[in-house]
Amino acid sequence: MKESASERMKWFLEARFGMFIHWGLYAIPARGEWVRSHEQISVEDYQPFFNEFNPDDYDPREWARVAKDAGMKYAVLTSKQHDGFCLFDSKLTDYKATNTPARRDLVAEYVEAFRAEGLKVGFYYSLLDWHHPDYPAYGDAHHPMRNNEAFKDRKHNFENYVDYLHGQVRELLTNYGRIDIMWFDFSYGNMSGEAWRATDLVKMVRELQPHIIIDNRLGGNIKSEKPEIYAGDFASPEQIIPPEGVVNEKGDPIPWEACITLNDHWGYCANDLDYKSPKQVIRALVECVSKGGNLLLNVGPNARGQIPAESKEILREVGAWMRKNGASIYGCKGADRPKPEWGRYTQKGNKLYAHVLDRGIGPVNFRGLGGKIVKARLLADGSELKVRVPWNATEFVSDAFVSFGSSRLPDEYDTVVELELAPDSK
């Protein structure tokens, strides 16, 4: 049957967070996923990695329960990058982990460990591809062999390449059950749109699994009044929140989801212990969402298999902060109003979260709520918390306001005031 976007979509507003995992070959060498195009690595020189791919430490049960504790509701897994190693049993190449030391279909074992915790499954399939004979490499833009002069009069078939991809594609949306996501990445020049046959790409994916969500890197125009079939369900701003969330050409709000690495590398980089805060976590979830917007989150597992311990430890405590407050993330979008000087607003339904997270000097302030308030309590235990206009306050203003009773915040992370609103307030 038949679904809509919006009825596709719907478990997706809902969710508001999920992981993203990069996992391949690249894990070896341990110098992010664009390691081969970043030094022009060629096949040869690549295949040794190949040759000794086997993560013996691979668990998806652990990191579907890594996923789940940090409260994310669903995952995007890499089973195809951009070197063109396969992390399913694709019957279409030799190029994939069953014919590794691994021998092991592993977006099948990833798919039933995530099924199994209730999350969402979602697939990344990479248009590009570095390895297939038939996709341009000599003056592309961003192959291993773009300067290569000795393949500058390499004959390559492009539509036999996009054959292909729509081959593991069907693969991928056939032979693993349903899925909830397909996130294509990435178009570029002219590679963009038709050159992958997206229209018809799009109608098989529809065919396949009707219920399915797809994101906007096919190519098209997702902002566009009459956007093309292929220009996707969401926006994916990569590494960037928008300032103001994502509109259309007339300015109503479309979805779209903020992919953000951990570190700054998406695939596994030894040297990179850049990570970002649980608090930088946390509030980054919390703009996206107050700007009508998911945050996708990045992993990216060694060549064992094991997620980074540094991961794992900020995973677990943004697990620790949505299980007191993911009331204000859940099902939320941003609320009708300014932001406030003090943080942000979530809202859902007659709830307005006030998420706070600069203390300041006295009460804080809920600006234009004044008698429109009926409860207001501390999300993270359920304590009351009192409404009411200060002595002090009253010659400069007539509002609402709340006292912690503290010059510290309770939650210095991020703390969330549930704000039940009286009926028709605006």
Ligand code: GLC
Contents of the next structure:
Amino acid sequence: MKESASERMKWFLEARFGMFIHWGLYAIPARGEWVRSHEQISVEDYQPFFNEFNPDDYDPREWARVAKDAGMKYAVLTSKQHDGFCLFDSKLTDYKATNTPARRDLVAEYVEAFRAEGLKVGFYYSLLDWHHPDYPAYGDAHHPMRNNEAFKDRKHNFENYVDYLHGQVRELLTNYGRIDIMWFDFSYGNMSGEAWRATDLVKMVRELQPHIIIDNRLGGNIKSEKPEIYAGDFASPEQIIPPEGVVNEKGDPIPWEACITLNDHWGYCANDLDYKSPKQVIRALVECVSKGGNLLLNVGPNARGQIPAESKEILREVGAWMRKNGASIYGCKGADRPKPEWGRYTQKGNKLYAHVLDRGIGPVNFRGLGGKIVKARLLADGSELKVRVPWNATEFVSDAFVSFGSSRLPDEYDTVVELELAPDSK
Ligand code: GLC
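Could you switch over to the form predicted in complex with alpha-D-glucopyranose, since the one displayed so far is the form predicted alone?
The complete assembly is shown below, putting the previous chain first.
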């Protein structure tokens, strides 16, 4: 059964918050997943990591609990990164987890564990492949051997690689039950669109998993009035939250998901302790939702399969906030009103959520909402807040005001006030 784009996107727009997981051999050198490219490391010199890959503490059930406790509703795991190493048991290559000391299909265990926690499951799949002999090497923009003269006259047949890529995607979407997201990464220069035989690829993906949603990195133009069949279901801004959300060429908002790292790397990087604070993460999530987007927040488990303790600690705090304030995130979108001075709005139906980030002084002013608020509550505990025009604000007749009764905000990360609007309020 075919599903329309808006049907398949429904759960995603409701979910708003997901976990990105970058994991592979590169966790051992621990300098991020681009290590082979950045340091121009050959397949041979990278081989020791394959020979010793043995994540003795890999417990995807724990990962799934961490995600769920943080309030995340879905996850996306790197089934294959640019280095070409497969966490899954592909019949099309020997370069896979089952041939390392790990000896297991790590993707199968991930799918099972995340499903069991009720989370939606996605696969990241790198279109680039620095291990496959038919992927262009010399002169390529990113390949580790791009400058290696020995690769100059190497014969390779790119179409073989594209067959391989299609075959692996078929395996991923055939052997692991229902998959919710296919996250391709990425297109560049001529390596884009039909170079990947993207039309056929997407047709196959949708045939195998009709409900699946696909990101926009196969090289199409998702903003076009007539997007290619492979243009994707959502935009994927990276390490940035777009200033006004994402709109298409007609100016209509389109679904998007910002992918953001917790420190400054996707794959595990031992020396990178530049972690964002829980406050930054919570505010980033709120910012995404206030602009109609999702947040896909990354963790990079280490060589033993552990999510770094720092990441877990941040996610724990985010989760504590989400348990109290999740109603202002799930199923919400931006409000059709200007960004308020003190923070941001999210909205779901007649519930307008005021995310008060900056206490300021005096009562909090809700511009233009005079006479339109039926009820105001502190979302965290449901306690009533009185909406009234204070003695010193009588000239601002069109506004509404709430006083916190303290010069400090109840929640320094983000104090959410739930405003129930009168029917038909604009
Ligand atoms: C970039 C990187 C890749 C990473 C991705 C996440 O495209 O090349 O390594 O997985 O961003 O969005």
